[in-house]
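Below sits a lone chain in structure tokens, taken as the form predicted alone.
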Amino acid sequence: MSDPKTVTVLGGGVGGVVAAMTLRKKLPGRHRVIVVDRERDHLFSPSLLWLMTGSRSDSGISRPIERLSRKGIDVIQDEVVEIRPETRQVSLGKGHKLDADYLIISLGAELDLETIPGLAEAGHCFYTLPGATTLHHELSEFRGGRIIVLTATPAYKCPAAPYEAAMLIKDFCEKRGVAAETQIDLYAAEPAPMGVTGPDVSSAVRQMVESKEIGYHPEHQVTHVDTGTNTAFFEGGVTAEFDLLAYVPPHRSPDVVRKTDLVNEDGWVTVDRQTMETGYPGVFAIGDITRIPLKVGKPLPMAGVFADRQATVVARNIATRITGTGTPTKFDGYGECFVEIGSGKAGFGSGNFYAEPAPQIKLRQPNRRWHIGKVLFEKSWLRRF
């Protein structure tokens, strides 16, 4: 019988709470799983963008972080402010630290809201809570004239959320009748949607923004935005006047990595790509704060899903390692996403992103079936809470 362990979990995230509800599972009680978050609740971020068109409500996509206590695991609400990953010992705010025998970092990327100037003031950061209302808010009263949907950076979480933005966008204008007196661009400082996911994909991604009578301008880099006469400035001497203006802001590792030598040059962690741990033994990271190079020559993508399996995998890697039994996994890359595009439907992406030369991504069309895929599957998490 091995001696009590502790695991501690930063960030009670997609990836933090299936870490600490697989290691409390595969785990004997002796052993402690602890979970650390600065957050009161757990925010299903995917449904942001039907609270933004106002078929969800703040409450019915959020659950108290505390309710994992109900399955033996330890809570603590507190920021993180250090991180000794030679010694897996954590600083927290209140100034209590915490010791671990393993420590998973999962603090996700921060949204900088700052560094495009007049970017927050002018418009609605649809990827947080109070975004998506005071934009779901804007468009209820909105009455005919030009929005922008704009991404500041080529690299962000959910990478399909922009395009699906602008989709649902459209829709609910079309549901208020508003639509013929309403123009929608959306600005893209990346080449083409999703990338990553290949040309075929990519294409057809925006064949369906596109055919929604909904404008793409890609390779937009905006560098400021004037608050006086709502007009969006790009790279180029590019101008875009709006009436409304949504956006998705540049991301960043949080303050507290980026001060450990965890990170690269970039900002972000390395960690090994099958098994997610760091180059400090009995130290992991996984989700939107690692970035995992493709021979493609772009990062694996910033995706949920991606936290979900990484969890799994490591939690259960864990386990073994504490309790001597099992069999040791790997992340295998597989990675999934529905696509919303409005009316009730939504497209399903799935594939191989570890796949070489490169990924091999199929992209179902849309239909009701996904759509509904969806739904199950945002029940089927909140009631893990």
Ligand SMILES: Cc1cc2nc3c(=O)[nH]c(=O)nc-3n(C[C@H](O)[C@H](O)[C@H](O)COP(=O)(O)OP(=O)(O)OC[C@H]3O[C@@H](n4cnc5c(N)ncnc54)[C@H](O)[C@@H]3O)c2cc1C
Contents of the next structure:
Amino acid sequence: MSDPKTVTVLGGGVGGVVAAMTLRKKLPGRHRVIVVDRERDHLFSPSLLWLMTGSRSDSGISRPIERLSRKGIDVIQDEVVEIRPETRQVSLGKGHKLDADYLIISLGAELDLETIPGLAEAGHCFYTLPGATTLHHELSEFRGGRIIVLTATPAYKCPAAPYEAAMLIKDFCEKRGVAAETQIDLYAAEPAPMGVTGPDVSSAVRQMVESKEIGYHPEHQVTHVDTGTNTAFFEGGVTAEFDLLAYVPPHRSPDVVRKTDLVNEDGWVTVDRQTMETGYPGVFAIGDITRIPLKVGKPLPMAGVFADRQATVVARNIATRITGTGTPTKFDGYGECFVEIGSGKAGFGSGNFYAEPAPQIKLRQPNRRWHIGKVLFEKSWLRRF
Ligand SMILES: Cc1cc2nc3c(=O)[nH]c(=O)nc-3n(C[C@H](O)[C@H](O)[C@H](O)COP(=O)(O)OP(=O)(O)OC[C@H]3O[C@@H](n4cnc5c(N)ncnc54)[C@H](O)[C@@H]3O)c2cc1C
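Moving from the form predicted alone, what structure would you give for the form predicted together with the ligand?
In what comes next, the whole complex appears, and the chain from above leads the way.
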């Protein structure tokens, strides 16, 4: 019988929850599984888009992380303030220190609301619970005018989300009877939608957006927003006035991770693309905190589907190392995502992001079935708690 081991999972988001639950299933009870997160609740982010248009409540899309303790996982609500990968030690905000035999870092990407002057004051960040909530209130009272959806940098988590947001906002305006008096425009910092998926999927998503008479303006890098005149300013002298602004802010890796030598020059953690192990044995990183370069010249997108699959691989492999049973597995780069277009319909993209020379992704046309699939996925995710 092996000695009791401790696996510490940093982050109780998508990757952290899947890793902890998989480990708990695979490891005999004498081995400890710990999850640390500063938040009380786990938020199912994909449903923020439905919250924005009023079909979900905040309590309906979040669950207390503490509930994982019913499954035999130790949950600590605290801030991770220092990670020492060489010794697998972690310091927490309330002064506690944790020693781990295996460490899984799944601390996600932080939203940088302050970099673009005026953006946070003038707009609603639908990537957060408060921002999606206030946007819903504004949309519910909107009597017509100009709505802008904006991405502040070309790379952000869930590359489909701003495109879905624009289409769902259009749908909401139609249901409220204000669509005829409303012009929606999407100003994107990136050159095309979901670029890493290749030209076919990208142009199909662009077509979905434009067929709803949403103006699409790619390669528009916002520089600042004037809150007095409600005007967004872009590089090259372009300006756009708005009555309502919804935006995706720049992302950055958490300070606590940037302070380690686990990161590349941009602050994101580098890992083995198949095992997710860092340069330090027994220290793994998964999800949005990692950057995995692809042959196509862009990194693997930040998405929950990858955090989920990477977490499963890492948890199984750690369990195999501890118990000496089972065979090691590899993260293969496969992923899928729903693309909500409104009217109870969604498209569905899936394929191999590790394919070379370029990802091989297929997009199925929007219909009700894929939308129902997304609803069922949400339900099964939240039932885990
Ligand atoms: C609006 C929206 C829609 C989306 N839709 C989809 C979708 O349809 N499909 C999809 O695949 N992905 C989607 N995503 C992306 C998906 O939510 C993320 O990619 C996923 O959550 C990443 O998982 P993660 O574990 O890496 O990080 P997260 O889920 O962000 O978890 C990180 C956790 O770490 C905690 N944390 C961070 N720093 C500290 C610290 N110092 N101390 C303690 N705790 C800390 C945070 O509180 C958080 O709980 C969407 C995201 C948004 C915002």
